Amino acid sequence: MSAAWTICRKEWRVMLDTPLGYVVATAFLLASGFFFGKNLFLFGEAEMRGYFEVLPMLLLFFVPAMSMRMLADEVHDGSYELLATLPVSTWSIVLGKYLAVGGQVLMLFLATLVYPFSLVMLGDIDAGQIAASYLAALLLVSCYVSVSLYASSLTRRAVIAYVLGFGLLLGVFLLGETIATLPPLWQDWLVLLSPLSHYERMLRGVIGLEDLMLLLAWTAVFLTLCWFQLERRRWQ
């Protein structure tokens, strides 16, 4: 685990030394502020449900941008071959990259805590529902990061990794959005398997064990696929 934390800290130093991290963070906070402010000032709704409902679409654009260079650049620059010769397991590499991206998104979410605090000054809020929504958002981010990391492991080019990550996440997003148009038998299965279905259920303030397990299972599956891809590259 110490190797994973070392890789995570290294990625954080890279993020702080390059403008890409600041650009993505600024764009995300501006977009988040817009959707939160729209519900508050245009519709007069002193709640955050509208913001959390649009959050999966926002993350669709920003999480692949944070993840695209994590593994693709390592392979492109030849540094992955050096990393593979060190006494570092492939799981440590995957977890280190995963923690680096997840930590970046967590910092952005901490910055958005100003939204519920501003609502407190306007009146009573459902603190339990907002807390459940933040937990749901973090679990969804975990799923998105693992999918985007897998996309980054498939190519040597960061831009292609972004396109692949965006495409995979778009498929996940559309899976949840098109459930109502499908036959009833398919709906039952897709509601069970779709991360967005479980995310939306948690937004109501009800957190079930099946919701937690499904989102964590998606994360585990794509981290395992990422590990498999790196192991295959290591032995090529």
The other form holds:
Amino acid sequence: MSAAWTICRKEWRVMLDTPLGYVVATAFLLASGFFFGKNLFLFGEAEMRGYFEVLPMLLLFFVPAMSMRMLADEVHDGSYELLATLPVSTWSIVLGKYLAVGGQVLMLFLATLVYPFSLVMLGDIDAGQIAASYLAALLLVSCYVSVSLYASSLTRRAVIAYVLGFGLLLGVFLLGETIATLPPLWQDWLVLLSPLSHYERMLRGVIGLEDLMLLLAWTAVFLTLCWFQLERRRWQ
Amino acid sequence: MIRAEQLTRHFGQVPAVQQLDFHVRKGEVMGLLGPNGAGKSTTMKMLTCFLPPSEGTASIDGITIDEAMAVRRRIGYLPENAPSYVDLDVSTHLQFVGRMHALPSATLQDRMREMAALCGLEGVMGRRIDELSKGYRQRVGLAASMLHDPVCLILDEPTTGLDPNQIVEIRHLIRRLGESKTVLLSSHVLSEVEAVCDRMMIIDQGRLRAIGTAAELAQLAQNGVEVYVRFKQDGERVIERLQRDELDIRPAQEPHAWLIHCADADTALAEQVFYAAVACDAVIVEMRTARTSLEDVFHRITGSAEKET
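Same protein, the form predicted in complex with the partner chain this time rather than the form predicted on its own?
Complete assembly follows, chain above in first position.
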């Protein structure tokens, strides 16, 4: 765990030293501000539901951008050989990268806390629902980060990793969006498997164990796939 | 200290390293020589537990490579082209490597100071690695590989891409390290291996072809007699005449110069060349019995392997 934490801190340091991190963070906060402000000023709704509803689509663009170079660049630059010959397990490498991106998004979410605090000044808010929405958003981010990291482990090029990550996440996104158009039997399965349907349930302020488990299971599956891909490279 | 037993690695159906057996003694600087694609880097990657072997095994300091974590704590590895985190400054990069080796903070600071002094990095500790020259990056890689005071250093082509002055500096550094540590370094620069290493092994097409000191390898290859001859003109007719006697002839570095080798050590080869030159009316400017250089050894060993295939 300490090796994973060291990798995570190194990634944060790189993010602070390079413009990409700032560009992505600024763009995310601007986009977040736009969607939050749209509901507040255009429709006069002092709530965050509209923002959280658009968040999965917003993250679709930003999470792959934050994850794309995590493993692809390591392999491309040859530094993966350096990293993998240090006394660290492949699991720690995957976990360290996951914590690094997850932590970056968490920082951005902390910055968006200014929205609920500003709503408090305008009127009553449903604090429980907003807290549940933030928890849902964090779990969805966890799922998105693991999918994007897996994409980054598949290639040596960061740009290709972005496209792959975006494509995979779009698949996850559409899995939730197309449910209504499918036969009932499929609908039941997709509702069960789609991270988005569980995310939307949590937005209502209801946190079910199956929602938590499903979103964490997506994370675990894709982190395992990422580990598997890195191990597979050694045997190829 | 380093022992390989029947070490083998295939990439798909292609054998990269085949049944490699060798032993590097404690406190020895061993050179791993071979042409490009011979399997040097693959061998090193197996020793550092980056690639698992397809067959066979190896051990470092008595610990087999199956125990990857224990092996990695004992080795310092400089991969080819000395990759590092170029977005970081030298100090942060070294701190990262030290923390990965779980060095306590105080020890890490001391070791960083020592390594910076040893590798000549004091003036660039605060600079980003992507702003440094290739030579400095190589030094950063070396410093990172030695930070945790490993018992064994594995250096993959440590002088590639350096200018002549930097090469001399790195060689001196490796020589100094060899006084206290076991070093395995790969290179295809023969003079470098000759200058730095106590012993060397030559691998080609993934197989170990020879192992020993420079003198032992020269003796191994000195199966016969060799004459260096330089003609005033090109001497082609003389060479054609000598080739009829089934001698092994190849051009030397100088113009109109040749190295003529005969497997039978009792042959009066110099006389034979002289009479051939007289018969062809060619003028000999210089002729001497050639000393078998490491280049000759390398050429013969790897050349004969090519003929076998």
